[in-house]
Every structure is written in C-alpha cells, then in structure tokens.
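A single chain comes next, written as structure tokens; it is the form predicted alone.
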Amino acid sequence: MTTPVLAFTVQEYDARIAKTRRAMEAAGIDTLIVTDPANMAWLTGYDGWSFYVHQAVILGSSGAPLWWGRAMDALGAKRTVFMSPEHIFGYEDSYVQNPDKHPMQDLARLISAQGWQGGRIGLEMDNYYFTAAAYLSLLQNLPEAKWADANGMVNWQRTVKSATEITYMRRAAKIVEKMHATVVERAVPGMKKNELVADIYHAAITGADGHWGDYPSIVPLAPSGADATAAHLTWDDSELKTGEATFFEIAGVYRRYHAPQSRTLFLGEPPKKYRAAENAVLEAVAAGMEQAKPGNLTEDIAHAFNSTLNRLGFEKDSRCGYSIGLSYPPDWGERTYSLRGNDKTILEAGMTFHFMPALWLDDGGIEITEPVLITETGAENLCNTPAELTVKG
C-alpha cells in the first residue's frame, strides 16, 4: 500500500482534531459520531463518493480518529486518510441497504470495543447523511450511551480558513472564472441549454492556471426567462433566446474547496428593471462589503445590503449570504452563519462567505454574487469576473 498524498500536512490535521476536541470537552461530549463528509474530509483527508451508505468518523477524546465505513471504501480511507490503517474499519457488504440488518449494529460494536459504550456521545443530529434509522439503531445497540445532538460542532471549526485553505479556495476562484468567461464566449440565441452547460462543465473539470478542476456540490443553475423567477432549476435542452435573461450558478472547486459565483446573461437589450435591479445589487453590495471586515457581525453586512437595496426599490426576503469552503454533494455551504438579521457570528480574518445577494423579478433573475474573504482590514472578493450583466445580441 502506497503512503496516501494528504491534501494537509499532518500537523494540520492533529490542530482540527485538538480544536474540535475542546470543543467537545466544553460540551461535556465524550466521544463524538461524525457523518457529513465534509466533516470526515476535513478531521482526516477522507475523499471518496461512498457518502451514499453510511459512514463516520469516530473521534474519541485521545488517540487518533478512527474511520469507519464499507469494507470496500477502507481501501480508499488507505488511499486518502492521515491515520494508519489500524484505525480503520470496514464492515462487511451483507450491511449495506439491507432491511433486516443495519450498518450502525456494526459501529456499536465498534465503539464498545473502544470501552466509549457508557459515555455521552456526540451526534450530527440535523445533517443530510444521518437517517432517523441510523439513531434508532444505536440507541437500541448502545442502550448503556448518554446521547447529545452535536450537529454543527466540527462544521463551526472549519469556519475560519488555513493559508492553505485559502490557496485552494483561490485556486477555485480562478475556475470559476474560467466558467463564466465560457458562458460570455459561447452563449448565444439558438444555442441548446445543456451544450452550454457541457461546456461550462469542461471548463470547470479541465480546470485553470495548471490546477485541476473537482465536481461541484451542486450542478450549474442555469434557469432562463420565467424559470429565472425561481431559485434553483438547472437546465433543459431548451434554446437560449433573445429578450431573455439567464443566471449561471456555479462553482469552481478544487480539492473539494468551493468557490461559488453567479452571472446573469441578457440576450438583447436588457428591459429598464432589469437595470435598476442590476445598479440596486451593485450599489447594495458595496454597502454590505464596507460592512465585511473583522470584529463587525454578520448581521451587518445584512443590515447595509438590504437598507441600501430597499432605499432603492427592491426587496429580497431570504439571506444574502452563508459560509463558504469545503464541501460534498447536496450543498457548498457549511451550513453554520449565514448573513442576515439576527445572526450574531462575529467576522474574523480566515472567513470565506457566499454573498449571495439574488433578486427574482416576475418576468426572470438577476444574480450577481461573490466569493468573499475576510481579511486582516476588511474583505476582498476572490474572483475578478466583471459584475455588471453581461449583455449579447
């Protein structure tokens, strides 16, 4: 077996694991259960698509974590993990999608043989990899366990980024920009939705400035006309037309870190609102950004974006932002602060946040929106793609 190339240096990793477990004695949680992949990724190096069958990393409160999953997905925790093979643990196939056996009577045993059955035991309860089924069975299989909902614990301790996350964020800034130059190069009237897509996929998987493209956790969004109106359908065989806006959101990713950012396309000559909208996100965004410096809030950069936004006749009633880095399938957010009223989270230098700032209108959408870095004295956009809309005959 070849020593797997981490993506993070093993002293890396060992800082992760001592942060979350503070975080974990000042819950009073013994051993925690971890199941969201990116979670996995970012305690272990763990990559692989095996998300879709159940899977953890157990990380007790000394010693290095333990992964555990299907038997023929250990070979690829070898291939991607920090830790030595010892500390990881395949169960056998006969588990998998069976309605007479469940894979978690396998993790009982597991941490039992640890000694860590009697202890209180952390669990994401509220993440998308995490069934009702699983919960039932271990609290029939570790009858002895005192349970604590620690949904979110890990996923707060990625929120302030490495230098080397912040490169590999970078990296995928530089893609996604490759991406959306695509669409300003190739878009136009009577060109099939899904051959744009394609070639916004080439883009995005070929890459930029010699680094290598990931998949995204969520498919380009590339609705046009009336589908604009809402939020998140993807694409048809339709063909582009003029008289119509199109808004791409899409991500470069690298090595899982993602980097989202939406353009809107206006085939013709955009109708006036779709003008005013466009000077109203601009001009909001600038009021949000001077907000976006550490020691401010969250909540600020909600405050300045939506009052300047309303000041000029627009509205928009779900959040204009959420934390941003590494991630798997179904979503790139990190689901922890999200920018709006109410949310307290105090800004540091190291956060990355998707200021996400989209207006649906009755005819269509228009989406301009960010990759943000907060830095020592403020906040600066990873991308440089030009905001305005792009507008082709």
Given for the second form:
Number of protein chains: 2
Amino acid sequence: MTTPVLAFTVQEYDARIAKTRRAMEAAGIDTLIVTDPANMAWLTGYDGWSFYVHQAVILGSSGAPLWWGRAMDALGAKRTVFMSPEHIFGYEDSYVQNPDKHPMQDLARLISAQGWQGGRIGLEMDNYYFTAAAYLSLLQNLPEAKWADANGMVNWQRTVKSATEITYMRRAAKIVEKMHATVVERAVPGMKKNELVADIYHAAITGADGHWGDYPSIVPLAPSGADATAAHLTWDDSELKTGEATFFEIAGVYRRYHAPQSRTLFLGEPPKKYRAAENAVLEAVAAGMEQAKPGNLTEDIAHAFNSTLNRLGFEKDSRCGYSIGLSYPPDWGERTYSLRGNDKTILEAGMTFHFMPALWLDDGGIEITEPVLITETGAENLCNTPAELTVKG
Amino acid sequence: MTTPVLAFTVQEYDARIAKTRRAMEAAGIDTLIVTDPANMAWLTGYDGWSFYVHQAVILGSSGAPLWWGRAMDALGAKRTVFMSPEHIFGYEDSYVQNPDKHPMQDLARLISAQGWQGGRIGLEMDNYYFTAAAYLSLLQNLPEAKWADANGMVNWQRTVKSATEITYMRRAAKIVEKMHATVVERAVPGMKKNELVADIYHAAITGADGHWGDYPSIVPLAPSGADATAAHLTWDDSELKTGEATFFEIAGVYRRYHAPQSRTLFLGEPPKKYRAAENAVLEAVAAGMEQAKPGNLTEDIAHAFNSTLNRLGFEKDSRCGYSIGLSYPPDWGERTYSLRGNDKTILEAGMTFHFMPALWLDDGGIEITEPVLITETGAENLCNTPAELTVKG
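Mind sharing the form predicted in complex with another copy of the chain? What's above is the form predicted alone.
Complete assembly follows, chain above in first position.
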C-alpha cells in the first residue's frame, strides 16, 4: 500500500490534534464526533468527495483519531490520512440511503467498542451533513452518553494558519489573480456568460506558477445587470451587454485552501452611481484595513468600514467579511468569526479572511473584495489584482 | 421587476405541487418543510448557490408554496420562483452563522403566522442541509406541532420525468458525450491530470448542440492507477502514465438536470484482467438492460447484472445504480431507489437512472456506466458514447 502523500507533516497533524484536545478538555468533552469534511481533513488529511454519505472523524481524549465512513471510502481514507489502517473503519453499502437502517447505528457500535459510550460526546450540531436523523440515531444507539454541542469547536482551532497553510493560500491567491486576468482579457459584449465561466474554470484548474488548481467550494457566481441584485445566482447563456455590470465572485484553490476574490466588470461607460459606489467601497475598505492588525477586534474593521460607507451615502446590512482557509462544499467560509458589529474576535497574525464589501444597488451589484492575511504588524492583501471597478470597451 | 424565466410552465409546477399534496395527505401531513435544494427547485423553480445557509420551501395543504431564506437570497427567489413576491420571506443577516440565535426561530414565526403551528409538520430528517440544530430549534419554537419524518417524500414524486425534464436530460447527455470525447482526444501520457480536468470542465460548461452547461453536483472524479481503488478521489497534478488506467466519472448538466457517465481510459496495452473486467461489465450490463422495462422491479436489473458478473468471476458488493434527474451538490443521485437486491421499486416509463457498474480491482478500477431512460417498452441509453474500455496509444 502506497504511503499517502500528505499535505502536511505528521507533526503538524499532531499539533492540531493537541490543540483540539485542549478545547475538548476545557469543554469537558471526552469524545468528539467530527462530521464537517473540512474539520475531518484538517485533523487527519482525509480528502475525497464522499461527504454525500455519512462519515466522521472521531477524536477521543487520547490516541490517534479514527476515520469512519462508507466502506468504499475507507479505501480513500487509506490513501489520504496520516493514521495507519487499523484506525480506519468502513460500513457496509446496505446502510447507504436505506430508510430501514441508519449508518449512525454502525458509528454507535464503533464508539462502544472503544469503551466511549458512557462519556460526554461532542457533536457538530449545526454542521452541514450532520442531519436531524443522524443525531436521533446516535441518541438512540448510545443511551448512556451525555451530549454536548461542539459546533465550531474544531473550526475555531483553524483560525490562525501555520506557515504551510499560508504558503498554500498564497498559491491559491496567485490562481485567483490569473482567473480575474482571464475575465478582463476574454470578456466582450456578446460573449455568452457560460463561455466566460468555462474559461474561468479552465484558468482555475490549470492553476498558476506551477501549482495545480483544486475545485472551489462554491462555483463561480457571476450574475449580470438586475440579476446582480441577487448575490448567489450562478450563470446561463445570456450574453454580456454593453451598459451592464457583472460581478465575478470566484476563488483560486490549492489543496482545498481558498483565496476568494470578487471583481466587477462594467462594459461601456459606467454610470456615476457605479463610480460613486466604487469610490465608497475602496475608501471604506482602506479605513477597514487600517484597523486590521493584531490586537484589534474584528468589529473594529467592520465599524471603520461601515461608518466610512455610511458617510459616503451607502449602507450595507450584511457582514463585510469572514474567516477563510480550508474548505469543502457548500461554503468556503470557515464559519467562525465575521467582520460585523458585535463580533469581538481578537485579530492575530496568521488569520486570513475574505474582506467582502459587496454593495447591492437597486439595479445591480458591485463587489471588489480581497483575501487578507493578518501579519505581525498589520495586514496584507494576498493578491495584487488591481482594486477597481473593471471597465472595458 | 423582471418576470423570472422559468425552466418549466406554471402548470407543470402546479401539477408537481398537487402530486406532492396527495403524498402529504396519505401521510397525514398538513405542512411540509422542504430543505433539500433540489426539492425546493422542483416545487418552485428556486435556483441559487444559497444552500450553505438555512432556507426552505414550505408547502401547506392549500395555496402557493412559500419560500423562506436569507434576505439577500430572497432577491434570488424573486428572480427564479414562479410565485409572486408576497410568498417570499427573508430573514435578517444577523441570524447567519450566529451561535446565539438560529434562523429556524424565524421560520417558526412564519409558520405560526400562517396558523400552521398546531398541525402535523413533515421534515426532511436525513437531508444534508437539515441539521440537528435546525431540528431542535423548530421543536423548541413550535411546541404545539406534531412532527413527521418526510425524508424523501418530495424526491419520490420526482422519479417519473415529464417530457420537458426528459428533454433537459437529453441535452445533458449530449454534453457528457462531448466531455468524454474531449478526454479521448486530449489525454496522452505525461499530461497532468489537472490540465485534463480543466479541459473537461471547459467542455462541460460550454455545453453542446447550442445548449449551455450548468455546474455538476459532483466535481469530476478522475483517479488513476492504485488511486482508482478509491471511488471518490478527485485530482492533482500527477501525470497520466502508460500502463495505467484512469476512470472519469463526470456529468453533463443542463439547468440542474444531470446525465452522469463514466468511462475508463487505459494508456498502452491493457492487461488481460482489464479486458476480462470490461467483458464482464458489458455482458452484465446487457443482462441488466434486458430486465429494464416498465413493470419489472429495480432488483430485477440488479440480480441479472450481479449474477452475470458472478458467473464471469467478478463480484460487486455495492449497488449498481440509482435514480438521477435534478440535483444540487453534494450528490447527483435523487436518493430514492437503488439498483440492488431487495429494492422492489416498480420501473415506469419516464424513470431515469445511472446504471453504475463500477468494478474495483486490487490495483485499479473500471467504470463503464450509462444514464438510462425507461421507455414505454424497455430502456434507452441517453448517450451514444462507445461502450468500452477506452484504449489509447
């Protein structure tokens, strides 16, 4: 059996596990059931598009983590995790999408086999893929256990990136720079949206600077004109039009590490209100970035951003940023801190966030966003994509 | 406000709702909370990459469905659903990923405002995006309600496709044919895997026959050599090698309707065991297809397939197929019937499934699969991709 090519050293995985165990101890949790695929990957190296069936990493208070999932994916685990095969457990295929029995019955058996059935067990209660039915099955099949909500526990251990993680995000940042350059180069009036998105995908997966591109956790979001008032529409074959704005919210990805970045393309001469929005966003982002330094709070960035935006005559009700790093579909945010009022997370060197000052106007949207790294003394944009409304022809 | 360009007529949506209501009545359900994005789309036309926050379609026993989700996505709903805006409800952004309050509190208020709080409410208990926390929040905030597990209820209404749905799947089938042709044309020893996947994506999104390509619910799965023993690994920048097999499990997609299809590429002269596996798979598939006709059962296909495979010296423990149609990440199966022993679903004209006879060998995998339509008299392959192990150079 070939040794997996790990994205990180075993020492780094051990450090992550130790950090997570400190959080478990502080919360009085003996056993953690991790169902978020990004958390599973961060703790063990597990990688594969298998999160459409039930699977988990189980972390007890000592020993290596266990991987548990569908038997065919146990083979994928053997090829990707750092632990040796006796830590990998697969359930029979008859459990898959079978209304008569739930895979969690098998996980319950595994937990009991470890002697962990009477302890306090943490669950990622609001995580995608941890369904209501999975929860009830565990409760039913582990009647002696005491339950705790550990949602976000592992996510929070991931906020400060290691040197290798930062290297991966820099590679992802180069990829998204190339993707935006592709948009600027190829987009012309009359071009069908899906043809431009096909070019964006090609740039994304070929990668940049000798580093290959991984799939993004969110597909390219590229609505035009009035569709751009709706943040999460994808694409169709509509033609790009003169006099219309299109925003491209896209990410470069290296080994699941994401550098999301948005730019807005205007074909023709932008109306004054788009220029006014552009100026406002750029000035508000600059004000926010002055607050982006170790020791400050995430809400300091948001307050500086929002008050500047308001002063310039614009409003934004939603958060203006969120933590980024490793992710799997359906989201590239890490679901820890947000840049918004009342979020009092202390900024530390090594944190990475998507500074996302999207503005939705009556008849369109403007997005000029940046993946940002907090450094020892301040903050750094990971990309050098020109920060402006992109205007062409 | 521009009228949405609907993928289906309002009459077709009405028919789907009526069919779903009959199922609700049979189960004694007054109100159905639909959180599966494919089910939401099938009932209302809603489309958008917003399933990473809580959202739902709510179907009462009469009247139009309601759309409920994040306020910024309510704008997307207005642009995509058939219902008028007074049926669309958005919650404040402060509910998003906030440990102190859950969006389901807002949904509970909406349900009470309709007067539905005391009835029997159906929940998609094992759906990816219906989390344990969402479930508990609803129970807590709707204390008078009686609860029912409606997992799969809407999915089962979708198994027999309408004429328009079949048209969309035929368009998707043409796209995946083009994607496989791209593999055959471009793959050569020494080519990096990610560069080939970039070409596959480009073919996928540009589309075929004048029809644009939508994003697949699963990214291309393309493992080579020993990695192909693991079904769900994605890609990296490894080079294609002479003497190695790579399988490509990919889908053409038109307006969210999927035609998945796999082929296996061998560079060089395939070892006898690959040819033996190829022969076995093709003969077993032919035996299965003879059973694929209205009135037979899904297990009849599986039995014919498996017994033929066994007779030829091979075994497959997992199901050999599943229902396909409309889908959103993370899965392109419809999660209703499977082609496996003990699945006694009656085949009907208009059903579409992925006949998925993947065989995993000790040191590789072989996949030669087909999207299939049950017709009035039998079954039809939706694609005309050559059914064979693809051998090059």
